[in-house]
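Just the one chain here, laid out as structure tokens, in the form predicted in complex with its partner chain.
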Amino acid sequence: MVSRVSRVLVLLILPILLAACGQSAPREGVVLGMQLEPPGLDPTSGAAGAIDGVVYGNVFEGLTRIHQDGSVQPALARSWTISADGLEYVFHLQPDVRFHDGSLFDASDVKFSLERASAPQSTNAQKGLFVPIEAVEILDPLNVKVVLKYPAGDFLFNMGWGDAVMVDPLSAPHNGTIPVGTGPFRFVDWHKGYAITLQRHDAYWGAPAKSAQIQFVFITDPAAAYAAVLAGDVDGFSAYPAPENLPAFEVDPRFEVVIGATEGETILAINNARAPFGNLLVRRAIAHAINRQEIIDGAMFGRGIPIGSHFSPAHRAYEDLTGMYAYDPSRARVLLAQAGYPDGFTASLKLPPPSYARRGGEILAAQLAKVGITLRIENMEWAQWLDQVFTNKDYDLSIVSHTEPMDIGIYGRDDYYFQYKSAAFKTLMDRLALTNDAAEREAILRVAQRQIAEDSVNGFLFQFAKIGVWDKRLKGMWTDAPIQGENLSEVYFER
């Protein structure tokens, strides 16, 4: 009987296994680990970092790229001449340069790219980033003129972000799914809710991939991401998920653990509107009751730099501002008292998934406590998030890593969900915009930070650290993210 019932069992199984039959093939090129899976292929459209994370520089290429040092470098643009006034660019393109699909790219790709991505019904994420281009003119294939409203200083970096990349008109409306690009990757495969598959793109224009394969496997549980690396499901992760395994893997002779920067800077979000947060002794107070190494102990097992303000710690006009308002939290008591709040008050925290989010919201609630303030804890997903933090400002507080780069600019917008509203600050970004000048930039970020930093405008708490686990025999990974993306042309497995 028992056999009998197995029997039929099997015959159920059976024919999923016959039709399952084939070939087993051995693990070619490099399998990379990531948490996020992105939604959809298109970095033109939709911001999540998962999408740059898989096809930025690898499928597709901008006009411009951003070397892992920060720098701007030339790539479908090989180069560039900027009239006096900095208000012409003339890009200089590579020749010879084909899609996936076959069909050439030239000028008109970019004038199409770059028409697209600020017309009004484009779902460009970061349409801001085209704001200053007035028209996009074709000299000849191979020479395309970009005439902006204004002169931009960081023009050329931004037509190196990931929402700025190249796309050909006949496959664009389609990159979401199958994405089409001129990158040294091709598109392959994806497998929904598991892998996408990029492969070595032979008719590449510039140096060829090292790696014949790249498969990215999207593990969102950091615990099975642990497990993933060590039983060598994956060869490593760019951005590991869990601090706290650092110390297993730095031991083990099989691992490399590196730790770089990244541009997120991880803030104490405050909504700047509601009360009593719209009272600056509360901000500093605040700020004067967290203890940031606390914070990045607990949260993040000590990886992460404090920040004093929304600066990268990398870029070379980093000011460390985090001696301004010191842990101290008798001195938060006292401003505490001075806003007429003597018994402090309760607010609430929401927080996203990630763990340095729900484990520094629960040492900042016990560190806020100490002054009086507090917090009720709200667990939510990133849509809930997005949708009620983000979108609709309804919260208090929140702790989120913002990881675009360069993006202090965000102080100065008016609907932003801090809800900072400050004339001088809007005025100081007016006026990095029309900068060229490097020195002169700089000093305008200087200031910029040292404001918000006085405004305590946000809890300003650690710069998030890019945590690379990998097999050692693997090379070429990065080792900072000045950008979403990271360019894998040079990542190979030494066998």
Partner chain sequence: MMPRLSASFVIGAALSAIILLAALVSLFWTPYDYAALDIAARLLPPTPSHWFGTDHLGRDVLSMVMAGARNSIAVAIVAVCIGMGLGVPLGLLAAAQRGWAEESLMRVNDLVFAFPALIMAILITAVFGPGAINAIIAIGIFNIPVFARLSRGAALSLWTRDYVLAARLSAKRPLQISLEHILPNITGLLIVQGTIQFSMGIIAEAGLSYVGLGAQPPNPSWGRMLFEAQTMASFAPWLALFPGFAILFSVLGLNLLGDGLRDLFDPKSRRGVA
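One more: the block was the form predicted in complex with its partner chain; return the form predicted on its own.
Next comes a single chain, given without company.
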């Protein structure tokens, strides 16, 4: 009988022997690092991008899905037809689809999901996606009609957001902790503070996932993330949190470094309803006090594109407005004096955990101090930030990256945490919603970008780069991130 000590020695020596033979230990799946742990796992009732980072396209699916190139593709709806006036969408559903608990998916689930998301008591973070919907009619189990109040040129794209995934009435109340969807992976367990594990769903209606298991391991500290990748404790990060380590990975033949685009507009969020930030001159002073490139170099080690409004440079309607408020501390001090603050003022800067926010916050505080604005930095955990800043609007300033696709419409929401109220901007968004012509939509979007820039609603910093670092043998990872999550069904570890 082999002793316990002998068994331990074998376990310790085996990886060394395999490495010496040029072999890898057998792998059941893929282990990915994530910096932020999601506060819950229901993408229809939470704003954190980390939720979609785990479950979008993996556990939950929508009528449509957004591919990594930004295109709209069929998902639970295999096809659709649109009326000539753009007011009626008939979705033809995939047959024989079941939720992970065995419940059949049909048109009644579509009606339930869309009506639940748009209900007055809904906690959906993107209720605006569902505003155009007038009614949802079940034609038969595999066909459902969605009637709109007005034409919505981006309706199919919006149905591919994580906020619009399909859920089952019985399991929906528990999706925050035990998510039940229709996707290629099913939820296995969640060890709070450590990891979430998904397993390939063998009864999936579509092409089976290439990996038997996906595990997300939460590593908040950038130094720990670096160590975990080097040691092989994780196979990589889709969004690597420590850009300062990239040169080391780029020269190491074991790893691949991939820089892509995201929809992440990184901003200095300003509470427009709290003094003195309701004063346009104060907000413009802050804009002139910000040195974007210094923040990009210091917080992102040069990885980022300066922006002058809340819009992605990758979009064809993008307008470069970075010159509207050039870095000019002298001008900032003049504006503060005109606003009645010749000696400046003191304010709080509440920062969520990501390194871009923590590092960027230190740099920003030093920049604003040069014009007389003293910032008290308060570092917060993600749940605290969501509660105090995003939900209860209890903040002066904050730094955060908004990763929702094409989300300029949030500036038309009076209850949004910026608390910016503009009838003119809302009129622009109403026009956009009624417009299907591509050229006209682009023209409206350019005007919208300019308005929020002129109003200095927030301090617009940089477009977040998607920094991927992973083992060279890991295949199928997304390069770009047009949405907050990515479908991992094509990801596998090459043997």
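Positions refer to the first chain, counted from 1. Please read all numbers here as calculations on a predicted model, not as lab measurements.
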Subject >> Rigid-body partner check between the two forms: Lys210, Ile373 >> reply: no
